[in-house]
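One chain follows as structure tokens, the form predicted alone.
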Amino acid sequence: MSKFQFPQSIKSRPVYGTLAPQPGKAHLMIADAEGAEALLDLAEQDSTIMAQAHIIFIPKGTDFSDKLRALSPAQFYEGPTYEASIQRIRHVLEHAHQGLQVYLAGTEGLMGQAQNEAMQAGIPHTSIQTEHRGSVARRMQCVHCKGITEDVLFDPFVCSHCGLNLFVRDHYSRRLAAYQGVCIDAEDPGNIPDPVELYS
């Protein structure tokens, strides 16, 4: 599964586009896993702009990399883990220049941080370019002991921090880059439904 059409849900809950080519003397892109798709589709509208380029890629598994590197894009970096690229990107970041122009493309959860990390670097939100492909899994704090457990597939679904079963939520928090959920069976204990893949 790599494009995604979801579903239309309450205002807060992110909107994604399809990344376009900007003019600008510095493009960051950062993307996970079938993300590298989008980056290699942008590269398709336009070559030129990978002159210019930094791509941070994480690729959980997938075998892209070849072929961004293939883009010969100014730099390019590989992480293992999103956390493991935090700090190339804040330092990118802060040594940016007026005209940055960002694309974000992969999982919620990646674009998500990295918005954030934009945003804290004095970037609008509305000028960072998001496209989603790949897994709609969720990155998801609990309301009730404010941990964040990644990659939700199912609704409901087990906290990881303090074990109560949650109700995925479509409320989205930009500060935190995740959803919110609430415990399902607060008021009947262990009248829980069986969980439901997102999406199904």
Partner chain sequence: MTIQFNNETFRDDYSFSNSDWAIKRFPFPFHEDSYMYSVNMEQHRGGPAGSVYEKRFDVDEHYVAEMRDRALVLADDPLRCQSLPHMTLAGWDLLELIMVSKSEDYPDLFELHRDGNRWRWVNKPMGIDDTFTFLDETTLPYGPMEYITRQAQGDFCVLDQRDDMLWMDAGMVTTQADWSLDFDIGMNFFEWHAPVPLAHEMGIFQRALKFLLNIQQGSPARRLNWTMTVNPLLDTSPENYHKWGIQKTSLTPENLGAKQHLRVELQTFFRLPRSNALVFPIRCYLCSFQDLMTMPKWGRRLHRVVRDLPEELATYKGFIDNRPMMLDYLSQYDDGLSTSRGIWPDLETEPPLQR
Second form
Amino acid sequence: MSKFQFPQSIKSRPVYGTLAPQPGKAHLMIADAEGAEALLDLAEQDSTIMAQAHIIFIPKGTDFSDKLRALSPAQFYEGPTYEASIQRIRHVLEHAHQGLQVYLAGTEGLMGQAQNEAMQAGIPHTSIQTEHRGSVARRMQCVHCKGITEDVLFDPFVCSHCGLNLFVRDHYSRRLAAYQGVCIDAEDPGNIPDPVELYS
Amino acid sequence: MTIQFNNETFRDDYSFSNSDWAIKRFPFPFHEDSYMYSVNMEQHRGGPAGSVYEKRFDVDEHYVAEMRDRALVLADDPLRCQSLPHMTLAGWDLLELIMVSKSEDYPDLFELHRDGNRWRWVNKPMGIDDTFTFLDETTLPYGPMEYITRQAQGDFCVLDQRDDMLWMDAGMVTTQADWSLDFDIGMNFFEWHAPVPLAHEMGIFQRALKFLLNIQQGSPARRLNWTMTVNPLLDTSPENYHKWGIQKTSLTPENLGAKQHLRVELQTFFRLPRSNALVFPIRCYLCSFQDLMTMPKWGRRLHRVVRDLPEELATYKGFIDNRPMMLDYLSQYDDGLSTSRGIWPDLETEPPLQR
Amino acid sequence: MSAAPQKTKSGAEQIEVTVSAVVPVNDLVTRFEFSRVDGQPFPTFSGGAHTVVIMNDDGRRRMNPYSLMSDPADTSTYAISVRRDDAGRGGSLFMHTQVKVGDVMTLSYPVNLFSLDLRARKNLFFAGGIGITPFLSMIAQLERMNGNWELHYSVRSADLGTYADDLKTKYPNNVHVYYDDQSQSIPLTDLLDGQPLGTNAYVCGPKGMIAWVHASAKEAGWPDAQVHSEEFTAPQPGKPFEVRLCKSDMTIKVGENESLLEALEREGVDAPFLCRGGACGQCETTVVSHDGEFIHRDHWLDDDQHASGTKIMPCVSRFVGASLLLDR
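Could you output the structure for the form predicted together with the partner chain, given that the previous block was the form predicted alone?
First the chain shown before, then all remaining chains and molecules of the complex.
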């Protein structure tokens, strides 16, 4: 499957790469949906790392689980949602040691949130690998009410918490794992442009 | 001199005003008749007597009212003050820097009595007299950074220095030019400046970062930055933009002189000793256009700067829609005479308006 | 400049001090302790900071950086330890042979290019020989903060183990000393394995040791950002060379035993500096043109910049050739 090329943007916007095997005694891989394909590609580059790999996969309706299982990772977990997997991810990170390699693949929302967990556990963000696959939907924070709206595909959009009409900025916070949404009609109440699909 | 503190507000009825003294010492940010980004850093080692540069932390007639406004902002939104866990030591460094500076620079207003780690801090304008143990958080009502910045004008960003980079890891931010600490905390220098147009391409931030990384203990630096604000509103935060944004549309040719304010930030930079962090106080000064026009040189110059500012900058600074109306107003104060270099009003030597 | 431009002086602020103690530690290392001439307290500092010691060697000004090894919270004194370098350009020899109690000297304010990452869950220190000095102030700082640390210290022999016995006595559970003459070495691979996430490693010592720690950590999958090192390069003597300075409109000669930076200072050309050891980047200078070869010795410029011939760090790097034109 071809990968989406995000347009060049401002310096706070994350840039995703291509997963590559790194030396390490343990490998934590977290992916959702089409992110599985990035893990399959990773295993193709070096299948030996799978003997020390822990895969956490959220299928989101895809059928990659069997293919991932077939890589024979040391541990494999299929989670129904990211939220359901968080406790497991935190537990793994809490007991991990220096040298753990973290590989994240799939949607921006999943990678951002898992990256934040790894950072909290003490891994610098520069050492966490990411590869975008699948949906280009964004996880957005409303700067006004602080609520997070998941899977935003249109600009502007309505905050799912406070109901303000927000425009989608490229300004991104790793700590919140979210882009910033700002009221679009503050200076001209009620004047809300028609929503346009992102990157269209 | 003893400062007379104004009883004034920065919201609702906006009773804020500048005395003649405050207008005269206003840090007008344009040293020539045009403006472009530059790394306009200089050493922060005093300045002309009475100027905002004279003391390490300037205290003026707005002090008590600004601190009251800060308390209101924090009561409404405590996330405006945050410190990541590793920044507590830097908070103590900052507390020490401010207490020592203020008690030395304004002995009639502030006192610091130190007996080992047993410290007594007296803040007369705010009626505070606290005794605490330095480096022991349990002896203060807030964390050290929050405690002292509830008593110091201006925003404070406390930047950790790692890997030849600065990180926005703590701050007290309630008088900001439309940026969110809660969103930006944890970002590096390039990331929190990401939304600023043009300057990245000009290499401004690379040069500024290099300068800031090398600021050393005992050698603070400073620069001025500016933007525009309608009404003397200190808290122009993104958090509340849906509430204050509409005020930008309230300008009319009749009220512009009183309502439109030039907003100037005196930014200073101090290396903190124990933590090796860098503190970046951003002190906000507001002055209405009509008060600025009492200085003929500033009237002439402000017109030329606003007129010639590139469109991206006028957009970023949020006054592109109001620029035509601002120019109509300002052009009345520009008689085309040349202006002296530098930011000072030069009242004695600059001629009055020739019309 | 926004207002009242002031001339910026090079280097950090300075403090006049009196030498309060000269203590031989072993055959090679001597400790110097200082008190302030004006009786004021010294500025506190962060663990890992250094000071530049300004020496008046019979009219010749020498400026050498040394790590501050005293407790950062003790504002009554600063202390450094100097290893005698018989083959060096003379700064350490001057300290060892000329400096005595009561002498008045000048120190720079503390500058830290090797600071602790205060987020670290644990701090793993690797020291070789005189590379122990920055860790002494770091340890003092961490002890006050209840920090988690461990020191692995490699020395030639018990006789030359600078402060090794003191450290072992004071912190028996944290300090591990390895003696070369007993064929002991730091079990680096084992130590890098199994550390908790968020551990940071710090190394100070000979060039080879620093490279060894970096390479081993990389191999063990450690993030680069969690391995810190400090290496000051002392300027090396070299063939004299001539430099043309555009801005100053003069031609100067750099002697065999002085650095380009020192030659600039001798001629009254103000050049910024902090570390004088090729690490801080302050003295970076643009090369306008050159006909010859650079001898780059700094850690500031990257390989591409070195190869490009457009930049030079005057504190440690030299030049051999027909002509060199600098933007100074």
